Structures are given as structure tokens and as C-alpha cells.
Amino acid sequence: MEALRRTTLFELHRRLGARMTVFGGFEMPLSYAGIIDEHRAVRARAGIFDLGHMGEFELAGAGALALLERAMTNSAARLEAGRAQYTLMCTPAGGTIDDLIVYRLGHARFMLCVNASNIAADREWLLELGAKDAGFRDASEETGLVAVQGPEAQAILQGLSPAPLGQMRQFAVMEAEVAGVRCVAARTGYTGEDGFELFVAAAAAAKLFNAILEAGAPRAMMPCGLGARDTLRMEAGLPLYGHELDRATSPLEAGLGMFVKLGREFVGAATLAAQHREGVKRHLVGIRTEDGRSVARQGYKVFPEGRETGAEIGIMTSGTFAPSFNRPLGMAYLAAAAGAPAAVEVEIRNRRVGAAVVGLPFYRRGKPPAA
């Protein structure tokens, strides 16, 4: 069995009293004060996350853009320097290899942030597509990533940086100094809130994390673990690889069609174009159990409402207690052949529980929770 990996902030997490968990081959903080408190801190104030388990690839030179255009569903050619975009890599059959963010740092200089569990697979896939001719470098081991998320994130970080962070638009990226540490600062995140992700040399990550934590203390910012990151992203309807996305699932099934720019020759384009024309066989929806208590977790089967017999029409991909709504919520794939039911039943511990089918996302920043 392969040994678990740790980020450079592991000892800091232990000093902060973190409960640890295993994710993507890494030993990572699940929570500190508690998932619900951390979740609510991000929604109301700010939270800081260690994301050093994520992977970072660099591309540079004349072949970099051509590789991205071939490998990604979104078109990096549309990116100006200093901008980033969400995108996906697909198999020729249209399944999702990974979802990621591409940052254009210069005319022919790019950085990719990929999921921790997919670092090796993504690296091999890109190398197969000719990444060596695109100045490819896997910088994952030497790069740390600290995220500050929430409505107070800008104020906290701006007080630590001479760079005009507050003027950055969503999905902007710039090289900056924060708390005396050189980093690549991006106005991106995975929580449904405003915030920043700071890419830094791994050896400097602890200095940066501690300085931000101290600066955020007067605003009641909290260190947050992967537990709150998961509840935050699910409320915001953001997919998690291994749950809503995998090699058997296309971006169109996951409702991510806006990040698939057809009319270009990229891997999987023909299959996705056919799905676009003919329709998908299943689609991602929000699920709200009607009793307000039952949690419909990943893998639970979904059935038509009011039928004691009959085949399942869907499967849960995520489900958890949603602190912003004070009730369980989840996501599921439903067969297109089932139509657009307003209500279904989920099999939870050998019993059927009624549930409403609702639109995604559950939560939008600036709008009161209504799920």
C-alpha cells in the first residue's frame, strides 16, 4: 500500500488541533472547530484552507496553447494574459478525465491546477498528447496552495499586500506579494463565495498561512478543513471528481455545457457534439429529502415517486447536511427517459424516502437560501 502524503502544513494542522482524514492519497485536515462552524464562517466572514494536495502543471513556449486547445473542452485561446478559466479534459468517448482551472500567466505561459487524486493520470494523459513539446513541467511537489474564501477575504488579504488585489475580477490572476511572500494570486475558489487562491513555494506556505490566520483573527476568520469545503461546494452545486464526474460521465451530463466549446478539434469533441445534437441519457439534479432529516448519500438509488415496484431512475452522487439551509441536500443523476419529475423517492437504509427534485445550485452568493 502506498504511503500517505502530507503537505508542508501538516505540523501546523496538528498544532491547530485538526481532525485528519485521507483524501486523494494525502493526510489532510477534515475539520478544526467543526464542519458546521467552519462552513458558516466562510459564508458570513472568511475561512482559510490548505489546498497543498492539489496538483500544479506548468506549460510554456510555442506549443503550449496548441496542447491546451487539443486537450481541453474550453478554449484557452480565448484567455487573455492574467485570466483563468474552468475547463475539463475528456476521453475520446466523452468521459471526464479531470476538471481543472487553466491560468494564463503570460502570452505563452500557462499553469494548470488539477485534482489531487488525478495528478499522475493527468500528467500521463498530457504527456501522451505531446506535453513534452509544450514546455510541460509538473510543479506539484514544490508548490503550496492556500485559499482564503468568504466575504471578508478581500479585506484580510489586501491588508497584507501592496498589490491591487481588490481590483481583480473573478477568474483574474496576477503575481503578487502577500505577507512578504511571492505568490500567484487568483480570484478563484470552490465554495460559492468570493475569495482568492494563492500559489506559493511549498517551503513558504506555512509562513503565508500563519500570517493570514493572524491577520484574519480580528474578523473571526477560521481555519477550515475538507469537510467544510465539501459542504460549501455542494451547496454551490459544484461537481467533485469521483462523485459528479468520472470517466463514465460527460461534461454535458453534468450540466457543464457552457465550458465545452464545440466547433474545435479537441479530444472527445465528436462524442460531445453528438450528445449536444441528440441529447444526453441522464442529467444532474438537486435532491431535497422532504422529511428534512434523511441524508441521501452517494450511491443511494433513486426511484419514481409513489411506486412500490419498478426500476430505479437515478443514483445519488453527493449528499450531506447543508449548514446554510439547516437540512440535508444532495445531487443525483436522473435518467432522461424519466422525464422531469418534480418528486422522487430515494432508498435510504432499505426504506423509500420522498424527495423533491430542485434546480442547481442550491446556493448563490448574494441571494438568501431558498432550497
Second form
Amino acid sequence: MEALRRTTLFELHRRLGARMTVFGGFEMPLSYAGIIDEHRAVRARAGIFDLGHMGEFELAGAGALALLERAMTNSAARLEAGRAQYTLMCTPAGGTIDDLIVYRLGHARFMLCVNASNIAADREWLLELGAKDAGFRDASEETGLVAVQGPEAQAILQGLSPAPLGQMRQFAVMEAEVAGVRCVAARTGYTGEDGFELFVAAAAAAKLFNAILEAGAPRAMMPCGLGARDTLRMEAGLPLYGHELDRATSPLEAGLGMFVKLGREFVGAATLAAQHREGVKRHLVGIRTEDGRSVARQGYKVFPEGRETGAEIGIMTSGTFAPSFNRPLGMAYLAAAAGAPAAVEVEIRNRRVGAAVVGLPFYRRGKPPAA
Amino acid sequence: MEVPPGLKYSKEHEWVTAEESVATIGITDHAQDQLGEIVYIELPSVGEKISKDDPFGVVESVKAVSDIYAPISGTVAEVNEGLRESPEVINEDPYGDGWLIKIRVSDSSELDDLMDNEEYEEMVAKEKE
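Taking the form predicted alone as the starting point, write out the structure of the form predicted in complex with its partner chain.
What follows is the entire complex, opening with the chain shown before.
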């Protein structure tokens, strides 16, 4: 087994009293003050996250766009310089290798932000597709990432930067100085809130993190761990690789069709086009256990309502207590053959618990939680 | 980590009052700390029998679900009903208001298999290594 890795902020997390966990081969903060308080801070005010475990790849030169067009389900050709897009990388069979964000930093200059657990696999796959001729460089080791998320993220960061961060649109990206540290600032995130992600030299990440902590203190911004990141993304219906996505799952099954631009030649296009034509065999839904207490977690089986016998019709991919709703919520794949049931049962520790099938996302910014 | 003397501890991180007739059972400070914020608890009903080393309940935190194991055998005499509405009390006061159940002890010799506070502290320290 490979040794656990740490970001340059590890000692700072220790001093802030973080409880650590292992994720994607990294020893990362799970929480500081508590998952629920951190979650609520991001929804109501702001939170800051160390995401230094995420991977960053650079592509540059004449071959860069062609490689992205071939490797990704979304079309990077539609991307203007200074904009970013969510995209997926598929196998020829349409399974998902990774989901990621592509940032177009210049006309022929791109940055990819990939999942920590997939850095090696993504790199190998892209090199196999000819990334060497597209100026590929794996910058994961020397790149840190600090996210500031929540309705007050803009106010907190604007006070630290001469760049017009506040004028950036969603999915905009620009090079900026924040707290005197050069970064690539993007208006992206994984929480369902407004916010920024700041890519920075790993060696400068602690300086940036500390300056933002200080600037955010008067607004009761909280340092947040991966625990809150997971509950926030789950409420926002955002997939997590290894839960909603894997090599056996297509983006269309995950409800990510708007990030699959068919009619182009990309890896997996034929399979995905067929799925699009014929319909997927299973699809991702929201699951709300009706007792308001039982957490239907990843791997739990989903059955039709009111039937003691018979095979399962689906499986949970994520499930957690959802702090914005004060009850457990989850996501599951349901077989298309089961139709579109409004209610199902989840097997939780040998017991069937009634659950409603609801649309995703559970949480949309600016709308009061209703689930 | 708080490990009060006078209690007996199991390797599954439960505590039990070392009484011979009716014993109170809970989870340790270390256990609640590892679980994080507890949002739901499942406990047996009064009159149910529980057996040493078998799960008798379930504790659900934001991030994980864990079985609670019986440190000794007995019959449930009382359940901490307040936890159904306020399971976070287990985080706040694991050895006090966060107690889980009281049982009529069926074999008090089972208490001898459990650890005292110093032995338990030592075990947790080893687990952390």
C-alpha cells in the first residue's frame, strides 16, 4: 500500500483541531468544529476548504483542444478563454473514468481539475490518448487548492484582492492575486453555493489559507472538512466519483446528459449515443426515507413498495444526514424497468424502511429547503 | 479523552457500571468522538434480552453507522427514551445523560472479562498508533 500523502496545510489543520480522515490516498480534514455546524456555515455565511488533494493537469499548445475534444464528453471547443466547464471522461464502453472541470485559461492553455483518487488513472488514460503531443503536464504535486464557499465568499475574498473577483460569473476563471498570493481564481465549487476555488502553488497555500481565515473571521466563516463537503454536495445533487460514478456507470445514467455533447467524435460517443437513443437501463434519483431518521447509505438495496418478496430494483449510492433539511437524504440508481415509482422501500439492517423517490437536486441556492 | 475510573470498559468501546444487579451501559467518550455528531439511535425495548458481544443497538452519525455491542448479558430494564429526540446528548455527555440502557445482569462474572479505565486507556492509545 502506498504511504498516505498530506497537503502543505496538514500542520495548520492540526492546529485548528481538525479530525483527520483518509480520502483518495490523502490524510485530509474530516471536520473541525463538527460537520453540521460547518455545513450550516457554508449555507448561511461561508466556509473555507483545503482541497490540495485534488489533481491538476495542464494542457497547452496546438494539440490541447483536440485532445480534450476527443477525451471528454462535454465540448471544450465551446469554451471561451476565461471560462470553465464540468465534463466527464469515458471509456469506449461509456463508463466513467472521471468527472472533472476543464478551465480554459488562454486560447490554447487549459487546466484540468480531477479527483484525487483518479490522478494516476486519468494521467495514464490521457497519455494513452496522446496527451504528450498536447503539452500535458501533471501539476498535482506542486499545486494547492483552497475553496471558499457560501453567500459571503465573494465579500471575504474581494477584500483581499485587487482583481474584480466580484464581477466574475459562475464558471469564470482568471489569474488573480489574493492576499498577495498569485492564484488561478475560479467561480466554481462543489457545495451548491456561490463560491470560489483558488489554485495556488502548494508552497503558498498556507499563507493564502491563513489570510482568508483571518479575513473571514468577522463573518464567522468556518474551516470546513470533507465531511461537510460531502453533505453539501449530496444536498446539491452533485455526483461523487466512487458513489454515483464509476467505470460501470455512464454519465447519462447519472443524469448528466447536459454535459454530454453528442454528434462529435469522442471516446464513448457511440455507446452514449445508443443509450441516448434507446434510453438508459437505470437512472439516478433522490431518496427520502419517510421515518425521517433512518439513513439509507451507499450499497443498501432498494425494493418496490409493499412487496415482501422479489428482487431489488435499485441500490443506494450515497446517503447521509442532510443538515439543511434536518433529516437523512440519499441518492440511488433505480432500474428503468421498475418504471417511475413515487415510493420505494430501502433495506436498512434487515428492515424495510419506506422512502419517497424525489427529483434531484434536493437543494437549490436561493430556494428554501422543502424536502 | 475522558475515561472515568469506576466503570468497566469493553473492547468495542462501551462502558458499563460495575454493578451486580442492574447495570447501566453507554458508549465511551472516545467512541462518540470517533463517530462524530450522532443523529439517530436504535435501542432495544424493555424486556428484551441482550447477549454479551452481540449487537443490541445502532448508532448513526452524519458520516457512519455503527453497531453497539453488549459488554455483558442481561434483560433490558430501562431505555434512555430522551435519546430518540436528542441523540446528540451522547456526544455531549457520554457517561452521564447520554447513557443508553439499563439491564438486569444475568451473569455478573462477565464483568471480570472487561477492562478497567487504565486498561481501556492503554488499548485506545495502542489503536491510535
